[in-house]
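Given as structure tokens, the chain that follows is alone and in the form predicted alone.
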Amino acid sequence: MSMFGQVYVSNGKYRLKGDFHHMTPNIPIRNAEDGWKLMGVTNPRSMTYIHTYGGEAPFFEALGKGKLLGTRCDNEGCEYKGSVYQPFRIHCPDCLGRNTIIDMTATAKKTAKVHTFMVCERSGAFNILDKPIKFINIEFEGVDTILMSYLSLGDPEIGMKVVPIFRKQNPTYTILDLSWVPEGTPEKDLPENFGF
């Protein structure tokens, strides 16, 4: 059995099994510098957070199958209907109408390029990306938004081609199952447990 808490869904309601909370001893903190002597104590804990996905389940789950869904206004009163988005839209901004799913992997396989980049030589606590980070905002035939990621491999230009990569081996189910490389890349060159 699992030491950490898992979560499951069961008529409706989430429900938890297991143990969530897991208290660990106090370390002492002593000063160095002054006979070994004691300072405070540090407290860690270990915390167990739930996340919800909601209406974006389908697109987190679809990563890890090798799959890119984007969302489609297809609200026949609605001034903008047919606007295509990515990143993934539960409803149109316009409308507010529930927007329709759709797979636009082949969409992204053909047509993504980079709209603009940043490079990241550091980053925040918690960052498990390697550095640098070289994020991309991606533009794609027909899709009326832009979707920011990150390039894992070669360096980013303006207008490059780029394709995704996706997780498909030990997915997260966080954006981060998502990446693009240069149009082109061999597949014995993607990062482990990466895919076309």
Second form
Amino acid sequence: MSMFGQVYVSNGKYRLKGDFHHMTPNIPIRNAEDGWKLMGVTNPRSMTYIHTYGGEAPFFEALGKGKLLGTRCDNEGCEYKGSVYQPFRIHCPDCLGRNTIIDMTATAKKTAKVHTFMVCERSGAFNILDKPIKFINIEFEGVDTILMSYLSLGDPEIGMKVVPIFRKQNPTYTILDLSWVPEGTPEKDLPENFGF
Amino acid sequence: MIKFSQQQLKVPKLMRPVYLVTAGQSKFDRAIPEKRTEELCVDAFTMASGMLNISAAELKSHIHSCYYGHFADHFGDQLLGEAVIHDRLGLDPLGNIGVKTGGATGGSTLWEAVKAVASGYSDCVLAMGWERMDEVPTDEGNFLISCAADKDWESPLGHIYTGYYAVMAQRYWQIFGKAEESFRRTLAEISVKNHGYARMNPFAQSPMSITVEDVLKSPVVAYPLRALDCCLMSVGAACAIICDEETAVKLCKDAPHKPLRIWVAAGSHTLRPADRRNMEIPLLPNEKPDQYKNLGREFPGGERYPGFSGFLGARMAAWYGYRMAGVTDPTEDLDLLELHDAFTISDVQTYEDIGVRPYGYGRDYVESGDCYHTNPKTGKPGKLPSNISGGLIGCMHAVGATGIMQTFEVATHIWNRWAEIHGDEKRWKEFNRKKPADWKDLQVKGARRGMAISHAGVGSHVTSTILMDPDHLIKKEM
Ligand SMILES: [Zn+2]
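I would like to compare: after the form predicted alone, may I see the structure of the form predicted in complex with its partner chain?
Shown next: the complete complex, the earlier chain at its head.
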């Protein structure tokens, strides 16, 4: 029995445990219309990437704790001081100073609105969301940018008020830990593992 | 960026005139199991030398440096694929470089090639682009394409690029299209037109004789977009030879066409639409300072620019490109376009970004019949035909080759060689395709100038490539 590849950091180095790839044989590709002559070969491969969130790590950690973190430029010398970013930007795009991390959960609960949306019937390989996927882009009061996410319940509409929900049980530590439901949705209706 | 500095608004300048002397392309298809990528590149190159009535070896002897457009290394599982192609074309040990800017890769490759000649570094260069998207199953292909979105913030959401893109279409559909059935039909018309033109193009992957109803009945991909609103996934290669004046004259000595002047400009915008910030609309030469002050009143919700409904990258590519080449009004100054019709709706959005119609009124370019080879309303030549190749919807989207294919197609009209190249029975046969009994000559009569727009995904990179007959420049000093 193989074990999923696991990684931790110690002394500034990645430490690896388990299997990071699986072996599958190459299979010839042949032409059915031409005497099964050789055309090519399959090259199967499964790999596990080791990816750092760097300065965005607090954002992804906070989702599992029911918090939505954004950032703000507080640089006195910046022409755009006070700009608030969601998606979370580590640096101010204007002055490149390090932004201040802010908790904007309350703002999201009060002011989140669907800016645009798309209901998508298809997905790519490795998708784990239920189809159709309801993509929504969310605008917030006092925030300069518009977050992309997905709606877990109901049908999206431009201008619709939504509230964030967080995967607090068994978080995946990915952007999928954040989702949205229409304002007024009772807690009992939320998808498994999610809470307000 | 919200405001521009003066330096950022400098009109780009080429240090000497640059010419497109020839171009070529392979067959395009969803899969080409019988050929390696290098075979497709050799097909494109030998076509380009054939267009000049010289041998491949003769053409190669003029080349000084090479620019290779290939976007998705992970599809082919081959890094440094440029080095493979370069060797197989027998161009070692000349300098070469790979260019990758998503869907705009072909246009960006020309951008680099033109600058290399303009600067004097080289007098003659090769721009070659290719892609093969047949090396994985379609759902894994969708996964790999979704890697072009932000991997932490977008890709995990379904691993389906259409979803990240189509939210913009939805916003445009509701705000500027007012979710009108008539607008939905206009979008369908674009697909009918482009699949229809593809029927006359032996290189094209998806020739179809369809109706608006067929488009409206095709499966929903992401409402209001349906399968027939979407571009193709393709395999193929295209190339162009870019030169200074002296080499251009020499290479065209025995050719049936003259070299064309070429300019390429580029713009960009955030990879995540989420990061877009409000700004004033940068104005094109045919727009007035007050033009958009009522945009939000005419189209409630349309006051935010570029919001999720405009492509700032395309606007900037046009902003720089028009000033560089002397274009003041694209509809008056140009004779044809090849646009990046990734989706029917993004085609309409682009009409506005490049100033063919003002923001909010893109649909009129289709509804007026101006975008057709022959205006269906009047039976007269369309004012500014677009995507006679079939575009990305009807011809192909072999990503790294697309912007070069578009430029090649525009050139064939200015050279007055469209019918010769697309009507050749031998070519139809060689590609194992049947020339339709009602094949029609789509040459744009008297074409002197044209433009191709090459565009990446949600608009992260966009280029404008402008071609002109050197005897019909807009401004002599350009
Ligand atoms: Zn700042």
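In this text, the rigid core denotes the largest set of C-alpha atoms whose superposition between the two forms falls within 1.5 Å. Here the structure is a predicted model, which means the values were calculated and not measured. Positions refer to the first chain, counted from 1.
*Asks:* Quick check: K65 between these two forms - does its CA shift reach 2 Å or more after fitting the rigid core?
*Replies:* After core superposition, the C-alpha of K65 moves less than 2 Å between these two forms.
*Asks:* Aligning on the rigid core, do we see the C-alpha of E183 shift 2 angstroms or more between these two forms?
*Replies:* No, the C-alpha moves less than 2 Å.
*Asks:* I want to check T42: does it shift between these two forms by 2 Å or more at the Cα, with the core superposed?
*Replies:* Passes the 2 Å threshold, so yes.
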